[in-house]
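Next up: just one chain, as structure tokens, the form predicted on its own.
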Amino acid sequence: MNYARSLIGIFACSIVLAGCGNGSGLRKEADRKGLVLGVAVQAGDVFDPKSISLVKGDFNLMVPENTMKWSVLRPIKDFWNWSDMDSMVAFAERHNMRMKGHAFVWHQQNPPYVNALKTRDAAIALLTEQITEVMTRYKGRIAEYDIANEVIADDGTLRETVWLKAIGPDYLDIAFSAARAADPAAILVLNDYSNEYEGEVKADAFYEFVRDLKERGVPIDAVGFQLHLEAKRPVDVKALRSNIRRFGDLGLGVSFTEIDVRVQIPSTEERVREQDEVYGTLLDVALTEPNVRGFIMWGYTDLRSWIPQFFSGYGYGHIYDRQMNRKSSYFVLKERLAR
């Protein structure tokens, strides 16, 4: 599947439907430019009036932050918790938004019965069932999926996970093939962190791993760069662009999948300026590299941010503050989109 070509029809529709969103938000300009401008949301966001207004007004794609992860969607083997996912997909359809699924294969947030898998046959059967059930249920309604997330360790080796131990190194071949069979039209993505800069150990290992998948005929369409960044570290634009382009040479699209830009607490004017610069630079790259079609933020408000729990002494990583007011980074993005 040609990742870029598959989006052309979608965005022809998006531009026509852009008026269904909030005309003063980011979405109108993103639709005009043919940019997937997305956000990860929590299950309750689609019921909260203020969240609804922000999400539909600023974004044309929605990702379930946790709702599709295995421990939430299927906490025990014989029970599927479909209600929240159904509500999210219905919300996206009502507001003419694109929907992305996240994620089938991950080393975290797995229920005990997944972590207890021992045999290759049992693991293959369960993984195939999970992918097939979800993608068949939402066929034609969820446009793309992170099939696997964070499969490369920081040292560049294949991460030790229950899937690697039980199945072996071909578990991703199996996962992507099952996904293609379940919904041939869906875009299939391999997502990871610290994989954005050519020349770094993990990024180069990720590229070589993906190139091998592609050469062996594994049906992968795109890669995701998470881009959980720190404001005081400027974007290495040269290394980012060269990395994007080498994936393009493989015939693969690139999506910026989990953007946030954390700052040290307390925030200062200088730290805010640094944050604004990182956000603006990332968007400039996304808009000027033809191979990039996704600019997705991992949350939109500091009120419900994951950052303080995982990065001690850091926060303020999103474009809305704790009172759901637009921050300066929001206006930086809006100005860049309007050019």
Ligand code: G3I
Given for the second form:
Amino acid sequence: MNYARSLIGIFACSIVLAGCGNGSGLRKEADRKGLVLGVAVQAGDVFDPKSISLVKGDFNLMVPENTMKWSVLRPIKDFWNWSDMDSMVAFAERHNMRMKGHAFVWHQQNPPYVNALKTRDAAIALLTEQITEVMTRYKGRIAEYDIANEVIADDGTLRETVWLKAIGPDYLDIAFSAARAADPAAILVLNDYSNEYEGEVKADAFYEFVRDLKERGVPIDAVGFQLHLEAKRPVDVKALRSNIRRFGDLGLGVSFTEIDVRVQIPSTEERVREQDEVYGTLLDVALTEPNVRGFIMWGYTDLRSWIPQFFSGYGYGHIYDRQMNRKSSYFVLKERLAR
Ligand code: G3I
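Show the other one: the form predicted together with this ligand, since we just had the form predicted on its own.
Shown next: the complete complex, the earlier chain at its head.
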């Protein structure tokens, strides 16, 4: 139901957007194809002229890379740091872009008063308040949210987090229900990494977990595959497609939510070719599986990338270089979008 509604939304959005994309960027082709083509942006991006031109020219959705995370948005319990979120939402509206929120339930980037939660009642009250406050403020303006992020551990068990410990295993039922109540039109997503290939331990556990949520009536609309990939590992198209389809059989959409393709530094011609192949293959899959709703990149320039900080010796993962020039992966996407 909700997924059908989201497709209608995408279609309507693409019609509206068709007239307003920047003619030379990726966005025009994405709009023409009805693809939600997104990017994670940092707070400063919506104030910097070069970034503004790229973001609005290439993408029709934006997601705050860090700005909506709990420790940034509400560093202390009685202070809400709304200004950067408000600027991003206003920017998205001004440029007819969809906006995605990221993320309420997570085990990282939480302030001390969240990590200190001990009782079920206090944790439910705070989580419900956070979700309700944000989704009411941006009702009708933020189209979709990662309600929860990375709740499955690498071994396939439910991750030990403050939410699991304080509330118990029904914390996601509570989070998704609060979200649906706050903004019934928003698309509610469960996001994770290493969940893209059917047959892998974590991916299969993630699928079973989601199937159970769905069967119990938890209001979830889509799952997110983050897809922080490494160039030298080719995409397993068969396992990716079959995984996408089994979520489709549950009535769920799939979004590619945090795409980047890291390369060992220094990049070589061969590594760049591998990277291009991964980007192009992912886009082909996104365009040809009917329940894939979004192709969202986790940043756009190597100049401001999370990758080198987290993967020593790696970088070069995005479609613009450090001088904000388009890389070959950009042109691969453009060419495939134009087909
Ligand atoms: O804001 C502080 C700044 O005041 C301080 O001087 C500086 C010193 O290191 O740190 C700044 O905070 C950093 C923050 O990004 C904002 O730039 C943190 O150290 C840094 O750890 C944090 O990294 C973010 C990471 O999530 C946090 O876990 C990355 O930018 C962000 O790209 C990354 O995003 C996650 C998704 O949310 C979930 N999926 C995985 C993805 C990649 O890790």
